[in-house]
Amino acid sequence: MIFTIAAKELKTLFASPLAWIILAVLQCLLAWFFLGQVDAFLAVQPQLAALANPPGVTELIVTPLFGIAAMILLMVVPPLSMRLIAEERRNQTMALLLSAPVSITEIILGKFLGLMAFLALFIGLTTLMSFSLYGGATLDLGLLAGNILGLVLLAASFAALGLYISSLTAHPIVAAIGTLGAFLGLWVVDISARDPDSLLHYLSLLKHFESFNRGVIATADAAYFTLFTVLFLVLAVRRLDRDRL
């Protein structure tokens, strides 16, 4: 069942115009960013032709567009996440839905997976354009790999997050702002952590990403990603499980 609800909130989303717009207009961003940093690449390569150690195309290019794509995705996220559980209370199916034989953990997963499918699009977008420079380069799989699994993650953190807030309200663009506002509540936490050894430094999502985009795969960063996420998706379950009793 879980997956039969996470096809049908996939359905949803690109019944709607606004997951192909977003999906487009996130193409051309990414897009020009990366054409940018392809010309800057260029233009340096006579310098870096005179180092030992040159930095590649992987760190000089690959590595700021994954940093770009994490921070677009604290824009994206709210507008898809606010419909998840506020549209069913508004469309007034959320009694139907929670009288299905289905469980409320089952329904929680269902539509984190929905959301995480359209999100792997992205992400598999912004891979297959990082793959394009194979044509001329050698690409850093390593770092590459981490960069891939960090933006998995801190979207899924996103997601979950983005799910629970959904939950709380009935009203999609309430859900949306909440979300929004708690996204950048996470970026004013991460600019403000500038002590490594800070709490805020710890807590901030963006921090934990940055080791994966340069490329270390430290356990302790994916491990505070999978309690976030599964956090939010334990309360999202809470909080739905309440409507039902």
Second form
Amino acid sequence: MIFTIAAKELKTLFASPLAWIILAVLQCLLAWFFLGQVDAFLAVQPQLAALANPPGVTELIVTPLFGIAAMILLMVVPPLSMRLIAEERRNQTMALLLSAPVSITEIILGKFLGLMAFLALFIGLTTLMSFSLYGGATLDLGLLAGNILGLVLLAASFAALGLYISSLTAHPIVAAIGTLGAFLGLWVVDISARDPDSLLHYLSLLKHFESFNRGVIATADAAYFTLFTVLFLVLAVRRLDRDRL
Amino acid sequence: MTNITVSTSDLSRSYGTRTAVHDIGFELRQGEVLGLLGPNGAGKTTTLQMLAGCLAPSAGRIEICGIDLLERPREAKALLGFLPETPPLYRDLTVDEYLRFAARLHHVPKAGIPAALERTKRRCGLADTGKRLIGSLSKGFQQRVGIAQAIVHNPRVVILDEPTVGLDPIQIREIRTLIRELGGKHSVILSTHILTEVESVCDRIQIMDRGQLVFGGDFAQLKQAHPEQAGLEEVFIHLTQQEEQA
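Could you drop in the structure for the form predicted together with the partner chain? We only have the form predicted on its own so far.
The complete assembly is shown below, putting the previous chain first.
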């Protein structure tokens, strides 16, 4: 049942030009950035050869590429997640799901997985771009895997929060702006905290993604993203359930 | 096996301090078409939404074919088909895609879906529209897709909230014929404020006014209870205005 709903979400996304345009525009931007990184790498390559323990191609190209991809996700998720529930409310289509023999949890998980499938496509394309380096270099697969995992976890957190905010309103645009605001807030929440051990540092999404970006797969960071995702999915279920009461 | 398909008792619903539906109880048997009548704001839609499981009642019980809707919602809802006031249509999908989704949601096995779609489209007069986008259909056809969605899984109880609103006279007649047909195998509850509609398709009527049932029974009982009134319209006006004066 979850997959039926997820498949429908994905189909609806691709039924409108939005999904195609997002994928195309992002791919262009990422490719441009990627090209720039490759150019920069080629320019510094002679100096690198003189170093005793030089950073590899993965660190110099793939790490920044995924860093940018994370920033892009932050801007791409709101217009995608805004419709998930807000639009169903607005068009009064929620009744179809509510009167069907499915639980609220299944509805929320289905919608979450549908969005995740789309984001996985984006992450997959980014990964493929990195693999194109195999033509002339060897990649640090561990570092790449860390980056992919980090990006997937980050995408899941974004999708869950976006879904929750979408469940709060019947206006997709309000949901989108709210979601973008929440993401940016969580991204830079540590900006004024000097003490690296402060709570604000712990709350910052950026901090947790950075370690994955460096290739460090820490349980604490993975747990942060997982808890974040689960928390907002549970909140979304509760919010939707309250509509019936 | 009992042939009572819907049974409710002491059903109430309030929004904040305002009571929309108060102590409603009725039963519906297999094959019957029940018309829920009432002026605007009488609580018809609220009642139907509660029966369909979209809205939790503040108090009372609902049983669908003997299964408690509140305690075992999944099993009960599998026996229900619901067309809300605004048909819940995804405009970006084609009719086939949409009905397939509705069928999957209601646990129609994968192998049975093509046949279910075929049968439903034939019944609703949608045979040639399968490949068209719902958003590009006229209002009447969208309404039919809404009804198709409610019966695609062959439910025992079909709940229709104002199914003929906004349709032209020919479409209204077709939909009424369809409802009569449905009444043969399924139980149908429909709400409306068009009295002729009730007279032409319903076996039994329930008249609601300001959240309460003011009459429930068939046409013979209606005549018996209100011999001084000439027809349904007079009874309806009598019942709903009497309340106003009280």
